[in-house]
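This document opens with one chain alone, in structure tokens, the form predicted on its own.
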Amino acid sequence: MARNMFTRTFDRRVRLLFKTLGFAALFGGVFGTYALWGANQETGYEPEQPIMFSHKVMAGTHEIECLYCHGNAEIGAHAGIPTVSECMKCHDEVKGRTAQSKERIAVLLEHWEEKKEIRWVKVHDLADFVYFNHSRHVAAGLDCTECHGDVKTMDRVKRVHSLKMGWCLDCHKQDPPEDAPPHQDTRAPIHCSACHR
């Protein structure tokens, strides 16, 4: 009878290291494959609006800028989202052209008619525990486009972009401008409390 070469003790710890290393190949795999999935980039994200709003019309057609609809990014952390009466400001005279724009436009009508908010869905949405101040990027300059993409482009917004921490570092981490103060070694803070308050 030949001799077992290994003691039990020895041959569990080999079968449990095994077993170990099995699942946490399949665990790896599958988180893998999770966090590496489309929807989980949260990149193409793109909802229906109660209204069809189309930024390749108002932005590009016609050239309104970012600001003049979202001008709260220039003084405050978020860039909101026009009411009804701003939308009014214009539309109370502009009525459409087409049958479709005209249609849209009797939508947001009636919501000015009835005193409703637009419950617009949010495309751009950060994690609650993420501080983010647009009026901070508008003043270093940064284009909308940067973050948002060309929505001038865009019948229905999308994002473009992850807005994952790594995505925003990657753009932090870039080479300082050429104005900035001595002591400045990167494009902005990279320090946790810079976004994480």
The other form holds:
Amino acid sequence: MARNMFTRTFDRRVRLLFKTLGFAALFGGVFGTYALWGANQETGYEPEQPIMFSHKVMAGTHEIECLYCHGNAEIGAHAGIPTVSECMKCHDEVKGRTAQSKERIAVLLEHWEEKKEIRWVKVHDLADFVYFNHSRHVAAGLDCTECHGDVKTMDRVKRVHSLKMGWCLDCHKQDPPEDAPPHQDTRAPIHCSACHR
Ligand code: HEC
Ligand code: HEC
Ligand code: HEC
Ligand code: HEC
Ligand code: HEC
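Taking the form predicted on its own as the starting point, write out the structure of the form predicted in complex with heme C.
Whole complex next, starting from this chain.
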């Protein structure tokens, strides 16, 4: 009968095969979800900071220029974060009007009195094998919002783009605007060694 058509070894092998496939599907599913989850987290990444520093209040309501605090973006690779003593240029005087701002500024003053640096949590962090330079992008006329979103509406800075290679290349492959000055009438580099030196 059909039952006896296969030898016992064959039977065992078939069962082993199905078990292997089952495990593969399970692990595939778990790893797949993990990989996709990772990607989602990277774009929405919005870590809590040691001081509740609100760009919405500082850059939005009080209209302090991005470059006032991140001036290095114009001249160097890194935009830079102001030091405590740079904050104190204003906060020597400004202690806050509302209960909320008083409370938040008090944490800054504590750091100042104890001579402690503020350990800000990085929102954007490219792998070390990638070369990126702010000044070249700012000089090319790109606004901060193109890469960081509308930061002046954010209470807590959030990563709005993945910063993956595909994202950089999507922009680099675009044709320059019609009215681009002569030295920018080529596309941005897409050869590997531009970003991997
Ligand atoms: C008063 C100073 C100040 C001003 C003005 C300011 N920032 Fe910031 N910025 C900071 C500080 C402090 C941090 C670190 C804390 C944080 O991430 O919220 C920061 C963080 C950031 C980050 C995240 C850095 C990271 O970890 O990857 C971005 C992006 C940024 N600022 C963009 C902007 C833009 C765009 C503007 C203008 C709309 C602006 N900032 C205005 C002080 C300032
Ligand atoms: C150019 C002046 C200036 C600089 C520089 C500056 N601040 Fe402020 N900051 C202000 C003003 C103005 C307010 C509003 C105060 C109020 O609401 O009464 C404020 C408010 C705040 C608040 C409370 C905001 C809220 O959510 O209510 C915090 C926290 C704060 N600053 C932290 C910082 C830190 C940290 C730095 C340095 C990285 C910094 N500030 C640099 C001018 C400045
Ligand atoms: C072409 C895209 C692009 C533009 C335009 C851009 N940034 Fe960035 N920014 C990045 C990337 C990518 C990183 C992560 C760099 C790293 O991890 O080495 C970053 C990191 C930062 C950081 C945190 C770390 C650092 O570099 O010091 C700050 C603050 C920041 N940007 C502010 C700004 C401000 C302010 C502007 C506008 C003047 C601006 N950025 C314009 C892409 C951009
Ligand atoms: C929104 C558009 C845009 C995005 C996004 C962007 N770039 Fe660029 N990039 C440019 C333009 C425009 C230039 C040309 C600037 C010039 O000609 O001086 C450029 C030039 C460069 C250069 C050559 C100049 C230099 O600094 O050596 C490098 C390297 C570079 N980009 C790296 C990156 C990396 C890495 C990323 C992603 C993390 C990125 N860029 C994302 C627009 C962009
Ligand atoms: C415009 C900038 C840019 C150019 C040009 C570029 N890369 Fe990348 N590359 C990146 C960034 C950004 C990452 C992501 C780093 C991260 O995930 O933190 C990356 C990551 C990688 C990785 C790691 C795997 C991954 O996908 O995360 C490899 C491998 C790589 N690049 C190879 C290349 C090769 C080969 C070329 C040329 C065909 C190239 N890259 C051109 C910016 C660039």
